[in-house]
Structures are given as structure tokens and as C-alpha cells.
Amino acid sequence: MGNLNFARSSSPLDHNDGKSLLSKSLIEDNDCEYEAVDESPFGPLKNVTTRKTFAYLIAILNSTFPDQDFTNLQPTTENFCRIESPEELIHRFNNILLSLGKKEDILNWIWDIINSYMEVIPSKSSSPYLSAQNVNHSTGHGSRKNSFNSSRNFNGGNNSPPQNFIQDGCQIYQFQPSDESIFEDLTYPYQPMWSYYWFIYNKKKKRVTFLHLTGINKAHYSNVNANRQFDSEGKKKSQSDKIITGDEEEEYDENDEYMDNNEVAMIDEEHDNTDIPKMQLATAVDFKLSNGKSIPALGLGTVPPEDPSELKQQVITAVKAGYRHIDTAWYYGTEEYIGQALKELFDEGVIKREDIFVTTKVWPSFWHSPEKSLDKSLQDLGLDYVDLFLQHWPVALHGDENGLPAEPKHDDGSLWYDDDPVSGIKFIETYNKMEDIIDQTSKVKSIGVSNYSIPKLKQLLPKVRKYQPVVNQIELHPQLPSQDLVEYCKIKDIVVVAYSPVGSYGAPVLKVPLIQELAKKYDVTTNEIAHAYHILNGRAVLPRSANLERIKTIIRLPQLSAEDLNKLEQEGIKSPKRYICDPWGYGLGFKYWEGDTLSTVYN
């Protein structure tokens, strides 16, 4: 088993051109024929709520398998059974995958995502995983009913679940139709060895997760797909005819009277079939820096939300999802919360210090004392060193010994500089002092710059004493490709790190039609297309999100073609747009900087 695929959809009721998949008579008619059913896993069918629960599940089946019609399926114990607890479902699910050689970190990831959406397990549960027992999946469909004992004891031994599961938060049902031909229809054209289908229903939140596992013989799978690569005329089918489904990010509306459907599917990965591409994870990619060290390609940006304390959970969520790069800064005011998150992760043994790459920055009002800024950051982060220390902007603002105020202004509201932003050279002094920190302490592994234009790089590089900047962090996305600056950094062996990859607040870059088209073409999210634009071009990228589920699920790396990468580049060449135009960027020589009347030399 392998190749986990998540498919998010909106309410399953909106299907077949808007026609409801729920039977109104089934829900509301007190004389409903189902009342005659003697035994129902859902409870007394004379109750509207019971019939509604059953109707919701039927709607999800119809939505998941649009070629089938489950409307006439009976709500009997011959077709459904109630799973008494989340522990039992997790035990069954994990036993299957562990017995097939899947690792616990995969199970970890699956249940973290499901739990964030469904709240099956409390967030503080430290280990929601159960070790495997011997499971026999060799007897065909019938084994789905006999492989597990629903009365299995969960009260001891290595298979004991945490004691703080939510027992009454979710209802769990297994779909096990007595008509074996239904399974054959659901998995056509494959002939599965076994299949399992489960619903997790959070009634309070009106949310359902539908999980299904199917075991397919490797040789059979390959043979079927070899035949499917050709159409009726013997021509090879397009590679765009994918089997794997991706995910679409949608915000849940608390006022929605229906529910969201979250589907998890597993298919065989041990086959040689070009119709199913291997989806690499962006979290597994590193780039080599000019000093021989490496930087993870995908990082988490930590510009503060309205409530900076939310950053703690964002960092924990990201690290558990596989992120190994956290980008922060003294100016953000979030480092103490990041420090709390890292301590928790270290204490729980999720990661060690050497497993995580942490970047911080010295702000222009601290230009005179970069080591003092660094010390403050290290204190708040609870770290002895950072992996990368950046100069946030190549300007010098008038801050006191503690870097305050961070945004000093004259009475007329204009910024108070200690040096001319266009012709001044104090920013070079700052960088040289950062070099001293490397030479004289162990507080920093690498140094670099941020928001440097070509004119500023040309001022700095000849004045570097010993340590060339290993990165330049800039706003970059398909609407702002900055080809000249990117190429200049490449020539100088400086890795570009892209911030605001979706264009800052509101994610306007993701609304570009081409990005939406490519997301459909490659069966991934628009976020992942925006990230791939950078990573496949050798640049690191720093997304940020307050949506914990999104943080977890935007880690795939679709292999965009060279043609598609070029199309994305052309978007910004034709209609360039910069979204971050802060006043301390005036005079630096960046193009398309709204409000900048100081710059005279540009990239």
C-alpha cells in the first residue's frame, strides 16, 4: 500500500449540476419506509436525526463514486456496522498499513490531518498510534469482515491507545455491503483482494471523513494499467489522465447547513506505471549554500497574525508535517512563541536541534548592534545558535541601543534614517559586524541578506571581508519574477529565498488563471504550484498560513514541465505586480515599488 491521496470537496450534496444527493422524503417523512427496518446501526429510524445521518452517508457515497447510485441501499446491519470507539478504528486502520510495511510517520501524518479536521483525538494526545498485529489480507473480500475482532480488548499491552480519546465527539461506521458485487463495481477495472470503507462523522461540526483502503495485487494492477494506457484505436493516452487525486483547500463555513467531505484513499505504489507520477515532497528538498551548508527548500514564514501567540501552534503543526525550516525575525515579535513551540518539540522528542533550520534577522533600527539583536532573538527562541542570520533591509533607521522604536519617524511622519537610503553605506557596516559574529562566536552558522536589489548588492559585495552572503530573501512569485535580480544572484552563487510567494494578504497570486489551470492539470493545490515555481528553479520558498490544515497539506512538489515553468515566468513579465511596498524599501532600486520616488538606479 502507499501513495496516500487526499481529496477535499465541498458538501457532497452539491453534485450532478447542483442536484441534491439527499432524499428530502428520507429525512423529513415520518412515514418513511425505512421505519420498517428492524435493526439499524444508526439508531431508531423513526427519528429524523437518525435518518439524516444515514442520508448524509449515502450522499457521500454517491459523491465519492459518481458512477454508482446508493440511493436504494438499506440502513441495515448487513450493509453498515457501528465502530464503537475511535481507538478501534485507528487500531484497525494502522494494523492494515503497518502489516504492509508502512512506517509510523505516515500514519502520524494521516491521523494528524484527519484529527485537525474532525477532532477525533485531543490535540495534546502524544501518541495516537497502535502497533501492528498479524493481519491476513489474502482471502479476498470476505477477509474485510473476518480479519478484525470488533470486541478486541484495548485495555493493555503495546496496543493500548491513549486514554484521552474523545469518546462522544464522533460516530464511526463501517460500510460493508452484503452484496459483494458492489465492491467489484467500486474498484472496477481492478479486482481487489480486500477493501475497507469507514465514515467518521462529527455531528456537532457537521463534518465527515470517508476513508477507504483497497488491496490490489501488484501484477494485476500493472497489467490493468498497461492496457488502460491505450485508447480504443490503439493510441497512447495522454499523461494528463491521472488516477491520483489531489486536494483543494476550502474554508469551512460554520453557517453551512451541510457538511464537508474529507476522503482518504490508498493505492498500490509498487508498480511501474507512468500514468501515476511519483509525487515528491517539497519538505524533502535541500539546496546547497556557497559555504557548503544546506538550506531546506520549503520553510514556514512567521510574520505575525493578529494574535502572535497563534504562531506556536503553526510551528508545531508545520514541524510535525515535515517542515524543517522556520523563518523569523526580531521585528516580527513572534520569536518567544516560536521558542515555546521548539521547546515543546524538543521535549517531546519530535526533533532535535540539529534537525531544524532556523533563520532570524537584524532590523534596520538595530543596524549599529546586530549582535545585540541576535542575542535577543536567541533568548526568545531558546536557542544557542541560529542557522542563518540575515540583514533584514540594507538601510539604517534611527533606533536606540535596543533598536527602538523599530519604525522611527519625524514629526511629519517620514522615516528617520541614520543614513541616506540611496547613497548611504552604513548598511555595509552592519554586514561587516555580522561577519565578526561568525568569526568570534558560535551563535551563527551562516549569514546573508534580505531585500537587496542589484544596486545594493553591487555596493556590498566588494566590501565583504570574508563571508559572502549565502542567500538573498526577496518578494518573488509568478507576478514578480525579477529575472535580472534572480540571475545576478545566481552568478554570485547566492541562493534566492522567496517570501510572499502567494502575494501577501488575500493570496492574489493564487487567483491567476494560469496557476489555477496548472493546479488542475497536476492535480495539486494552487499553493503547491506557487511553491513548485520556486523550488524547481532552485529557490527556497517561505509560505505562511494561519490555517493549520493547509500548513500540513501543501507540502507536495508537482514536477512542472519546463514549458509550464516558462508560462508562469511570462505572467510577471507581461503584467508585473509587487505587493510588498513598505516605505523602508524606498530608494533601494527595486522596480514596481509603489510610492518609491527616491530610486534613481534600478535592477
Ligand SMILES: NC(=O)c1ccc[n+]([C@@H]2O[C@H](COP(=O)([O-])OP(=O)(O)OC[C@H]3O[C@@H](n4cnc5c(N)ncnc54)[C@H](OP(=O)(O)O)[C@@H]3O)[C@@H](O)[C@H]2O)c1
Second form
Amino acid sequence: MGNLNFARSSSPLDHNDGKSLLSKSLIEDNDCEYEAVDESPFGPLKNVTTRKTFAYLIAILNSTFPDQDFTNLQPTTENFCRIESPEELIHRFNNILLSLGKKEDILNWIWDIINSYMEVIPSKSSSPYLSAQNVNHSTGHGSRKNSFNSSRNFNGGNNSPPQNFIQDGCQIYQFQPSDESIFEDLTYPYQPMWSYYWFIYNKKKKRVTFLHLTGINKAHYSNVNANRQFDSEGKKKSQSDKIITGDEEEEYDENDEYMDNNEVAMIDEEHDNTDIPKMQLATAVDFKLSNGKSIPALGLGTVPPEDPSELKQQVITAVKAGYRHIDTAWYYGTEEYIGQALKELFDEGVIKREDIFVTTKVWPSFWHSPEKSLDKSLQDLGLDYVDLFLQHWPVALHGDENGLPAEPKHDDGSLWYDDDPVSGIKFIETYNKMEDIIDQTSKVKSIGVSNYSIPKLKQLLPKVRKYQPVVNQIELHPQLPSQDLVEYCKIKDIVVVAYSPVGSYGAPVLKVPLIQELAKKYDVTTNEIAHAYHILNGRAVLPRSANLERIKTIIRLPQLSAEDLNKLEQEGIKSPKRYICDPWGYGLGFKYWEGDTLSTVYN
Ligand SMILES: NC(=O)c1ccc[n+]([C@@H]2O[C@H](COP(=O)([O-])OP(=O)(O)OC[C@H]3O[C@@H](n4cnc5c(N)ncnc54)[C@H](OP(=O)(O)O)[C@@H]3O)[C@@H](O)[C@H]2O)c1
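Please show me the structure of the same protein in the form predicted together with this ligand, now that we have looked at it in the form predicted on its own.
The complete assembly is shown below, putting the previous chain first.
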């Protein structure tokens, strides 16, 4: 269940300890530790105004979530980022809400409230933003699905957001806590699937609007409505949407001319059974990794099409549609085109580096030199770091110092290994070298594995020195549920990332009658059913498509019932089918691996 909540809280300084939270060390003390960190998302920290901005946002967070303490948060890009334009914020905000089934008049209502708070956006009748919404409305698209499309028209079209929104000096910041456990004890009786926190800060008017969206997975939290208690006294609120007013303008500090008042708007709407959003975006879901970082649930696969340069447009299309996760590998030969796409997206300001999660992998023929493989990938991608570096397969193939040939063969055509694929342990050396990379360089944020069976994980995990694999990327779909392996990964706190979600070329998985039935039932594409099967079970998924229209339109997340999810699982249990049966997978201990005569132990 994804949901939007809308309410308006009072000033952060309502709370007695508000002022103390704007501590001297943050604001006044020039010798504070932040001197050492010159830059921050708010500007140079040596400037007192920058520190005040930061302190002010912390006070708002402390006030909005009074049970939490945000005073130890650092003003780093790990926790905050600046959103460059109101257009970008409106784009993100509207797309999330429309895809959740919220109507455009609710959006209008929300932006009207923000207008009146900030006094910078023209009133409804004259707002280009609102007229843009009305124009789209008048195209006759009444359904939720079409509202969603109309939002995209808005963002891709000529309608621009209100100019004075930014001209009046608004700065927009996104709070993206690097450690989301700070929210674990909130009064919400559920674990959020995703959350967004934005501050619109009008320095000139000395006002802040705080927007907060949270998504909840109804499949996992079916009792939420029965148990919800939103207010701090534990009283259940009424079922209707409400605005909690907080109009009072409070003095921030009598002697401080910089900011003398503030207001906060917080989204907070009671869920009820008639208003449970029917659809959310898969692109809005993230999963927490065991090292505290997050991975976006929907990633674009980049196995090359016939002409690999097409990848550039595929990536651009995906990112503009909302994908924030790209899966690639040295082996695919597509990294330079992904790099071109990312450069264009960064240059045009569509995203910043920290907005996108990029995975690459070291291939078995490079098993001896994972850092060299990574350096080549980084060079082609045009990046300083990747978010996730995976060991592509737990085997060692005989490649030269440049990892070539990628598929070395003996004269008889058999694969040329440097180590026995069944009993060898050189693959562990590769993983340990990857640990050294994360330990000694800033080239990767997280490391993980791919194509690891239970026997291989059992060999690796006791030999991990310091950095547990955060993911295992494996073939997974309703025809191959691999329950034992999925369960084993869960126990070991390893997020499963599903590759070949539709069975690769020809998309055979989508021909399964149950998937077609469910697509009709939930009024989505078969691809979206295949993705929901993973995402609703806490797994990331990597679709690939050369069809740009398909890339754009397979991003909704239907809320399949527990019963339907179980039916999908049963499909593969009844008649399992693996589609990727490459010869370098022989001997690894995977079930249903066609041609594998080497494996002796299975998962
Ligand atoms: N770690 C590993 O060893 C490993 C192995 C395999 C894959 N992966 C990763 O996972 C990603 C996805 O896996 P995959 O490449 O095997 O592909 P996939 O996403 O399972 O399948 C993609 C293929 O299905 C077709 N397709 C998708 N939807 C369709 C529809 N509705 N109707 C008809 N055809 C449809 C696509 O054709 P169109 O192009 O026409 O849409 C494309 O040919 C890879 O790109 C890669 O990033 C990792």
C-alpha cells in the first residue's frame, strides 16, 4: 500500500527544545567541526548563514518527528541534496501522487496550500502550473492511468513551473537519510517502503514548506488500518483527510535577522479502505541493504542489443521515465554508451550523480584483477565510483591481464578455467580483493555477488573478511522461484536482485497464462506483473528492453494480493524452467541448469 498523507504541522519551534536544537556549535561557533568540510548541499559551511540553514532544517525535522533526534545528522550529500529547480520537484512530486491514484484536484489543492504558505506562486487562476494541469485534464483523460500520462506531458512539454517560485530565492533540499533506521521508532505502525522529504526554503520570505510522502506495502501490512495511530497521544484520527493548521508565525530568534519565522507543511492523510491507492510506481521503491545503503527496486538491464550504441537512448529514456538504477557489467560492452547517456543527463541537469544507482561487475576472466576491471568500467562509464560492484560469477576463467579473452576455450571447445569450477576456491580470492577495493579506495559504495548458489554462498560467507555481500543477483521469475536460495539470502541479509525477469529473449515468462490473467485483472502489462512478483517480495528486478516505449511504460507497481503472489510462486514450483544456462554456470550447484553435468551439490 503506497499512500500519501497530507497535513500541516505547526512550527518546529513549538517544541520547547526547538531552540536548543539550533545549537551554538552549528550556528555560532566558527571553530566548529564543520569548518573542515567546506562544501555541503547548503553551501560552504564556513558561512554562518549556511550553518543556520542546516540547523533550521534539523529543527524542522526534530519538531515534525518529535520522537526522533536528528541533531547528529551531518550536512553531507549522503543525507541531503539540493534540487536544482522547482520543475524537478513538481515533476517528482506530481508523478508519485498521480501514480498513487491521487486526483489532479488534490495536486492543485496541495500546490495552492504551498502557494499560500510561500506567497510566491501565483493563485490558482493565474498559475501556469495549474493551467498546465487543466490543459492536460481537458484532453479527456479521465482515468488514473491517463492522469499519470498527463503528468508526463506536463513535464515533457512546454509548460514551465511558476517562474517566481525560484526567482524569489527559493532553495529546495531533499532529505535522504543515509541511515533510515532513524525513522524506525516513529509512531507509524509499519515499516515504510519509501519516503521522500523535501524542504522548500524561501530565504527572502523566511519560510519553509516541508513535504513528506511515505509509501507502505499493503501486502505486508494488511492490518495497518486497524492499528494505525498517527498522533503523538496515540489517538486514532478520523478517516477524512485533514489539514492540521499551524498558521502561527513564530520568532526564530529575536536577534536574528536572518530567519525570524517559519512554517512547515507536512503531508499526512489517514488511510482508509476506500482511499487505498491502487497503483504506485516501481521506480519509487528502494530497498535497504545490510550496509545501510539503499538500492532502487527497478533497475534497467543493459545486456547489449545488436547495436550496443542504442543503449545510450535506452538509458536516457529510462532515467527520464524515473528509473534510478542501471545494471551493467564489463562483459556487456555497453558501459561507454551508458557513460555517454549519463554525461548527457548530468550535463542537462536531469539528474545528479548521487541520484542514480549504478552497478557493474567483474567477469570471471578478470578474476585475478577486479580493480583493473573496475577501473576500465569507471573509465567507460565516466564515473568516479559505482554504487555496487558485483562478482559476476563465482568461477575463475583463464584471461590475460586485461581479462581477455572473456570466454577462453581449449582446442576442444571446452572452457579454459584457472581453477576447478566445482572444488576451486580462487573465486573467494576475487571477492576478498573486492573487499580491499571498498576498504582502500572510494571507487565503490557496496560490493556483492551474482550467480551464487547456496553451496557457493556457504563457501564464501565464512571467508568474508569485513564486507558481507549486500546482494546476490540471480535469474529469478515466476517460472524459477528458487525458494531455498531466496530464503537463504534473506537469512543472511542479502538482497536478491532478479535478472531475466521475463526469461530473456522472446519473453517466454510473459506467455504463462496466469501472468496474462493477472495483467488483465490488475489492468497492467504482463511485464509489470513480472516485476511486482519480485518487488512486493522485497527483491529488486532488472528488466531490459530495446523498445523505448516499453521502457517508459512498464514502471507501475500493481499491488498483487498475497493470494496472487502465492499463485505466481506455485507456477514455478509446479513446472520450473531456467532460461540462462551458460556453460560457465556448470558445476555451481544450481538446479535446472540445462547441460550441467558437473554439479554434485544443489541448492
Ligand atoms: N548477472 C548475470 O549473470 C545476468 C545475467 C543475465 C541478465 N542480467 C541482467 O539482467 C538484465 C535483464 O535480463 P535479460 O537481459 O536476460 O532480459 P529480460 O528482461 O528477461 O528480457 C528482455 C527481452 O524480453 C523482451 N521483452 C520484454 N518484454 C516484452 C514484451 N512485453 N513482449 C515481447 N518481448 C518482450 C525484450 O524485447 P524488447 O527489447 O523488444 O523489449 C528483450 O529481448 C540484463 O540486461 C542484465 O543487466 C544479469
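Because the structure is a prediction, the values reported are computed rather than measured. Positions refer to the first chain, counted from 1. By rigid core we mean the largest C-alpha set that fits within 1.5 Å across both forms.
Visitor: Any chance the CA of residue 539 moves 2 angstroms or more between the two forms, core superposed?
Guide: Shift at residue 539: below 2 Å after core fit.
Visitor: By the 2 angstroms cut-off, has the C-alpha of residue 459 moved between the two forms once the rigid core is superposed?
Guide: Not so; residue 459 is displaced by less than 2 Å.
Visitor: Does residue 201 count as moved between the two forms, where moved means a C-alpha shift of 2 angstroms or more after fitting the rigid core?
Guide: Yes, residue 201 moves 2 Å or more.
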